[in-house]
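Only one chain is shown below, in structure tokens, and it's the form predicted alone.
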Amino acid sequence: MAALNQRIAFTDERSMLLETAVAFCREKSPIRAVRDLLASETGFDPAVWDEMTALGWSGIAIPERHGGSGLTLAEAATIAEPMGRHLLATPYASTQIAVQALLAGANAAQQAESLPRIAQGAIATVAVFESEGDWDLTHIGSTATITHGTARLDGQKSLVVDATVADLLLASVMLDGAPALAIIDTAALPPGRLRPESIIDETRRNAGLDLTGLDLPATALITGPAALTAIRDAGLLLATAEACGGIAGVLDVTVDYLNTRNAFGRKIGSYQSLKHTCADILVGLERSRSHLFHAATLCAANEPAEIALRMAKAESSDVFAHAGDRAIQFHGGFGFTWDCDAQLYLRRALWLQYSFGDAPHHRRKLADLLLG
């Protein structure tokens, strides 16, 4: 049961980083900018991405020898939280997940080739889900077969976030009965390999990937389970960070409306039932952030973090989805229209709720981890 005791280390460095990220996201992602990007092809502003790269955020968890800042996944999550609060649309989370996979599983040559590119602003992502919707990343239907130094891939991937704008793509495959990752330079992909997919969160861009008959050098394969474990852990931590930010953001939108809307001669925020619900959401936010910081602390210290990560993801997913739902209800009929900003947060909540596994999935896993 010692694993349940929370340990939180929030360094001065992370505090300063959070302060910078909050100011940046507030300035670069007002709600009008978020809505303008919904109709864009890429879904994000390349100029903002360039500014983030100049701040060192794309390479924040990349070692200094590869051109990065040499920090950890915990610092990457610190930046992701205010991004979730302001719905900042960038390929940041996708890129950081790919970075963790490369750090955990790639050999020295593969890291030397890919990590400096990412530190300089190249976008990366991972393709680890297939049509079956299995959240166990080791259950892979796609395959790789090596012949005379060439790896031929086969299979289909789904829900590949930021695939259409990525420079590098890591796709999970089975190689000789064991999991592996294929490092794919998207510039070399034949036309038609990426097919855009529509999802509930329209601030995201997703695509399916056709690997059938794709040939790569055998040296482009990352073998062993470590990279997939790193993808899972990074995905859970960053999704939790985004959800925590989203809870705070949708609570801001809701409270602002409750303090503006009049009904029967008084602000609707004065009604006790609405006050109590907002208070419950705030408590849920604090619980979620506590789990987030604990999991980040363990990740930064390279300590076992699976239990903490699954608990954090389950808690934050449920709270964000509930907060988004209440925000729609509290806005009344207006809440069900596209013009209501709470809609954007609810859609983000529903996307994050299932990203890398929903709460029931993680609680089943926690039952095994905690109770045997």
Contents of the next structure:
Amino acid sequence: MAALNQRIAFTDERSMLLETAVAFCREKSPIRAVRDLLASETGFDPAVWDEMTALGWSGIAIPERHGGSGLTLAEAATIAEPMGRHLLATPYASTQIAVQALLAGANAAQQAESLPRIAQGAIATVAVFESEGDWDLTHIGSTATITHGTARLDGQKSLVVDATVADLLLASVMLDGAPALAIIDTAALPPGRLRPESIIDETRRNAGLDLTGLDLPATALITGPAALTAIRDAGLLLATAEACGGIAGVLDVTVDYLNTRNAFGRKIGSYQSLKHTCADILVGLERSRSHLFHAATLCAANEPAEIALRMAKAESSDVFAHAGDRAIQFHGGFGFTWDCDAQLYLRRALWLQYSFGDAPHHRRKLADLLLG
Amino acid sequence: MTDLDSFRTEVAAWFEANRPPEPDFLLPESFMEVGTDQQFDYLRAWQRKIYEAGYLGMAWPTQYGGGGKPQAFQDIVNAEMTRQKVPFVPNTIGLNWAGPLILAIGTEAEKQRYIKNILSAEDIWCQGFSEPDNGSDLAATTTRATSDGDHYILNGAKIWTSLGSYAKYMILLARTEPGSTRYAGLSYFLCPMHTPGIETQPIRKLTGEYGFTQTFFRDARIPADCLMGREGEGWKIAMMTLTFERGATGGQAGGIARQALNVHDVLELAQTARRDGRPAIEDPLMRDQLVRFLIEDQGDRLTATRGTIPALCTERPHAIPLSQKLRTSEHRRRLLQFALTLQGANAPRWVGDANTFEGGKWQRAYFNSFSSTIGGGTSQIQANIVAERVLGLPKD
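Having seen the form predicted alone, I'd like the form predicted in complex with the partner chain now, please.
Now the full complex is given, and it begins with the chain already shown.
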């Protein structure tokens, strides 16, 4: 079996960043603001996005020479945890995933064109899933064909997060039998190419993307396998970070209710069947956070992180889905209503569970990696 | 090559050459499980052999039989014993709890009298803290020690006395001040077990084996110089003992106290055990379970690391330490339960059956795993503690 280590590096810089992000998300994303945004068209508050850009967060992992903060995916994930906790609606995670793809796979000219824009606040996302529902990002039905310097695309992408607000899209296609990514400037997209999709987490906006007959300069293609791997890794780490924040958030909502509501003459939180479940969820949260910061440590150090990432994603998304499910139940009749905040967390948990592979998917991959 | 490196090589070679032959009976898993004379004699001889080779009490003072070397040498020995999975040494309570205590606060006479025989396993030690009615609430101790001239007269009972049948001495917590309650009025004794009026009665465990006794004191007279420290200092000295017991303070003689089965042993089992006619590790459902245990095990190891980084424990600083027992003991119980599942149709065999896996140690280990989900506060109490003290939920 592959030897596992237990390293967690948490620099003073990450520690300060975490403190800042915790305070920021608490202030900018009270539950009332989350609910107000549910009904909005874009799903996020551009003023908050501008503030995040000013703090250097959109470009946190972008090198300084491209106008970014010059940090790593570990810092990006550190910020994402409190965002998950407060259900902050933001295209932050999609943008970070696109940044990692550009850093890992784009050539110098492509980087010089895209990264400074993102550091200045442009929103980016990746279009890597199709209606087949395959989590293996290299299984791609869409294609690109190059003729005389022009790439003609074909195919349909689905579940593209934040597509309707993105400035840049990175869409996976097959080029000469190998995966590639097409960099698409949404300003140049003909109308009607994006079809909004209805998804379980209403704090998010998703769309399908129609690539049929779309022409791009061949120079807008990213080739080689590195970018897709970077998308998977960043997707797993950021989903884990959001889930860890979400577990803590939904546990808070639940514990508050158990400390308030009375039944049969006592606080319902004094009943052991509720108490012990909360203790189990806390145990799951502690393990999940440990997996998160270990995986972040390996990613930041450019060490092999596949096992750590899959473990982190499997553990955190199972715990979050369970915590969300129990939060509904423990709120009793109120839990069955739209007004109970537990449903917001359950929806988020389910979205995250099925993003970039659910727990059984990752355990199956881990079995091959760990058990031979 | 440094001194320590060459020492490591020497130690590795010694244990390879001297590990005792596999016995034709099942060894206990820890010092708490020693239940037969056969097991006891085998383990005691093994400890004596290690001590005579100079590999126990290496950092203890030479005038009492120790090695007088830096702790790093003993650490190397302990690590090598774990790595080579050699049998454990049985006199844990003497080596790691009573011994360091005597060296720290004992009189010169006590050190001369007890230390060397602890190391050689000549004198086995046991502990008399828990009582039948008090579980782990030590402040509720009711066993009495009544001063009578140059003796104390003991009356009462202790329970869960590991090695009680074999011990020559007991570290004993008893109440010397009549009418006192809780922490005050307790005293600490180094009590000779072979005293008229002290009787041990073995407790038969769910495995069918022995390993603990209940210990009864009926007008047992022990010499007054068995008192450690002064009357009334019992609570303080008991707490000091617990810091040695938990390894929170250095000073232990060393050696290993158990041979616990872990997730990696379960992985090995999965390669050899068969279900439905093929290796268990090829069964997709077994693979999924194994990975779950590996994720959990790694999660707990990582959590131990994260617990040392304050910036990652700011919100609930007590969450990691207060949940540790609940997390690890329940993980272990479920892991061992699963180890039976891996054995498929052979799982219901028991110790002594010719076709059982590795002598039935998995079945026995599963049963014994309840000692940690029950002892020291049950998992249900631990969950209450986590819910109330970490999450702030109301008491019931």
